[in-house]
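One chain comes next, on its own, written as structure tokens: the form predicted on its own.
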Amino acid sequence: MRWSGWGDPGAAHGLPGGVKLLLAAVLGRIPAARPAPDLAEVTVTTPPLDDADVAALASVVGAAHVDVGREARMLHAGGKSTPDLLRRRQAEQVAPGVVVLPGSEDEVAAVLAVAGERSLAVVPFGGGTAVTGGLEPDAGAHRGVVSLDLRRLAGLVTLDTTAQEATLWAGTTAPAAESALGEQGFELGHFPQSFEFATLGGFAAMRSSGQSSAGYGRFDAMVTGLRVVTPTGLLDLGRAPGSAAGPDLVRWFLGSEGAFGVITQVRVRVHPTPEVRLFDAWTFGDFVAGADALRRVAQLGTGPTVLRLSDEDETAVSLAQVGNLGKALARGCSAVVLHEGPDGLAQARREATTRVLREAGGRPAAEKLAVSWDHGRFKAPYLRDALLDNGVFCETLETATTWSNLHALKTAVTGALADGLAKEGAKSRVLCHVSHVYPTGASLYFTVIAGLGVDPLVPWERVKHRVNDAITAAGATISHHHGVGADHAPWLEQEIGEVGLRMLRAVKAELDPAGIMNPGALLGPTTPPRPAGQGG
């Protein structure tokens, strides 16, 4: 991953002509471009750890696996949210004091012991794709920060083809996992937008949800067991596919964001590589009709692997990206549907879903639209970088609620974004899609594009505060799959209650008594900070 942007530098691209025209129509005058600086041009204000700290860490993992170099530290300086990347464009940068790469669970435990003895915070690091502030090098009350990079803990450990269950090291990237499983005729089928770079441990720690969740479920539903190294000992969890031996401790670590310990192995259910993949595209007159159609499919259980709906504005931008500006200016919503599996079963499921969507008012569209989405589904973050380079602010956020509350939630969040940005003097466009569906509800994924000027961080923080308040007031979740991190921590108590927060803190106190594990993530202030500019 680039230190100041998303992904592979060779895959970065400029803005498509159709998008430029659409931006001009929506936002008017765009601020001057502000490309990210080269790493050599910035000052890293956080010093590396001292020689004694480095020697103590090297004694347990080897000197070759301890790095205090400028580039390594900056590559571990945070996640990939828009605020993260805007901070990467500043002249001064903060970074962890050292990057450590353990090669075994014993070495992970030894690093945690050294960190506890020397008062060093530890931030577990997988693919670096987090977008809610959970990778910030926050030392808390400690002397410095160790970025614990898990890339050496990678690979397939076991595959039980009878049980269709695999165990993999937590530092395994998603493409590497799919490759290893594919060699034996299986796949995991977890494809979030971060797929190309994220790790299985990161998926578990953040409760990730992939684009095929309609068929295969969220990542936490795939997990059958975990191994976790904590500062007070090792946990090996998940003995059987069903158990009544007390509360399910696996669930304590799914979504724990490295605040309790380090996930080292993940055991997951897998399935045979699909025999066929059948794509369909649909259009609906408006978002209300489209969402109702998706609800019917989810509740009848007709079995699509992918089921997504873009609202009118997102549909327009998607069409503009492929040069179809004429259709982009028309109104309507687009949906993508995928069925996969054994040929006969996939065809039968497709027919069942088609009947439901037709009865709900859907109209079939060209299959190539769905195939095009599939081919480009991991490229959106590169478009975000191109927008930032061209002076356009672009950020995403997500939430979830019940079907009965879905439209009210969409209205509330869209309104909070548009009104908040207008108060900051910015023209904007808010896009939305239904990204994940359940029988009882769905996730809404928002993208906001705005002309926030040359210094958008402070105004965006005020807008995001308003949006988080709107989400909690609407009875929705503060995060469906991006996690809590540091950014959402002030709102956690409003969702799980004071007792729930005390439970999490009690677990942390037991497993991490010195508080060295990722101090800035998950558990934060019990009330949201007052945004800048508000009195009282």
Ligand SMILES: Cc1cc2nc3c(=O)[nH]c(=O)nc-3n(C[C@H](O)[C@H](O)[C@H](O)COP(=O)(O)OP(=O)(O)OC[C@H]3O[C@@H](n4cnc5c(N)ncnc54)[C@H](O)[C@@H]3O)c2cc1C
Contents of the next structure:
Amino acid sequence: MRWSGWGDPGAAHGLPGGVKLLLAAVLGRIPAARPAPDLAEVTVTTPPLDDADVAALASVVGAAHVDVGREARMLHAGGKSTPDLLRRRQAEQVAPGVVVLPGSEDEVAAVLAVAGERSLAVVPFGGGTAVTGGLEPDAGAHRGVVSLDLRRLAGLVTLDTTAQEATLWAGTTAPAAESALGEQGFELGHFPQSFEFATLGGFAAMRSSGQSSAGYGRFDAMVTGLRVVTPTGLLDLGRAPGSAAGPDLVRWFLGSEGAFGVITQVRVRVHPTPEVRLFDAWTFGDFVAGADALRRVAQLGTGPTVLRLSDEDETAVSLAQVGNLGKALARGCSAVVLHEGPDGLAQARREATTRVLREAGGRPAAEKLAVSWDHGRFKAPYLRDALLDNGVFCETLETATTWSNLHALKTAVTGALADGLAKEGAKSRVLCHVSHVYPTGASLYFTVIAGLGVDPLVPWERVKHRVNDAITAAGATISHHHGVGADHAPWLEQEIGEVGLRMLRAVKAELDPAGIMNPGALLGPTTPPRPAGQGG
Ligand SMILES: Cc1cc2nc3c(=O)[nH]c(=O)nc-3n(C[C@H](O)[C@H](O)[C@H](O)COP(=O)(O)OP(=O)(O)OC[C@H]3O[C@@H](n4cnc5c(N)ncnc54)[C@H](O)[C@@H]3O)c2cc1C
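Provide the structure of the form predicted together with this ligand, given the form predicted on its own shown above.
Every component of the complex follows; first up is the chain already shown.
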């Protein structure tokens, strides 16, 4: 992973010609970009932890697994949102005081104990792909920050092929999990766009949702058990496929964002590797017609694995990206549908979905559009780097609501983005797709591109604030799958209420009385540390 951008440096690329033409037409003249500096040019304003702290941590994990080097600290300096990447282009930056790599659950517990004794904040670090500020090196009331990188806690622990349930270490990356399961004929089926780097612990901590969610559900729906090390003890949760033994404590840690403790193992349901994968592409006259068609499929439950609908603007940009500028200028919306599983069952599901989509006014399109979406689906983050390098601001955000409220929400968010960016003097284009569907509603995923000037960070923060207000006022969720982090924390109370916030604070106070666990995330930087046992 690049410290100042996304992914494998070898996979980085420039802007495709079609995109350049479209950008010039939409955004006009773009000022020259501020290039990402070399690491050596950056001043890291937060010092490394002192020798005594480092020695205490090294006594737990071994000196080879404690790193105060500049590169390691900058690789753990934050997540991969566009504001994170813009901060990585600045001359002065903050970073954690040390990176620590525990090799066992006992070492995790011992690191938390040392951190508590020495008043050090601990930020759990999985794949580093967070996009809502949950990896900010925020020390809170403490002396410094330990980035707790879980990469050594990786691999398959057990696979029960009868129950179709697997336990994996939390630091296992998604590709490593699929590879280990695939060797035994199974698959997890969680494919977020951050698939290449994100970890199972990160998915659980953030309540992630992948592109196959129509078929296999969100990540939190896949989780059947967790092991979590907290500053006050270990929890081993989830012992039966269904239980009425009080409130479900597993759910308390899904979305806990490292603020309650460290997830060390994740138990998930898995399924046999699909025998066939059947791709279809569809077009609809407009977004309203397309969304109605997706609603009918989700409510009837015909069983696609992937079901996504791009709005008119996103459809045009996707076509321009593959060089089809002529078609890109025509109006209409495209949908991608995938059915998979055992051959006969997948075919039967595909036929049922096809009937519904046709009845809803859909027209079948070339299958290659869906196949090319599948081939290119992890490449968009590389394109964002190319856009930033060319001075084009590009960011994504997401939310969810009921089908009844979907179009009002889309209008509200698109309006807040367009108006906010116009107030900042920027030309922009807002793209949107339905990314995840449920019988009762769907998630909307927005991509914004704008000519926001040479220093877009502060103007974008103002725009994002307006958008978050618009989402909340529209009655939608502040996040369907990117989580709360530090960025959405000020909007959490409006979503869960004052009592809900007190419940979260009470649990944190019980599990993390000194407030060392990820002080900036979930509950926000204002959360005061509380003595154990004193909620409220
Ligand atoms: C280009 C891009 C595309 C993305 N696409 C999607 C998408 O399609 N769907 C989606 O849901 N998300 C997406 N994301 C967001 C991100 O990938 C998810 O939030 C993911 O779950 C983070 O996993 P991670 O392992 O990288 O966690 P990190 O980024 O390392 O950490 C995320 C948060 O979880 C905490 N944490 C991590 N591991 C643990 C642990 N073991 N125990 C306790 N706390 C922990 C961290 O402290 C932090 O607060 C995308 C991000 C990017 C940059």
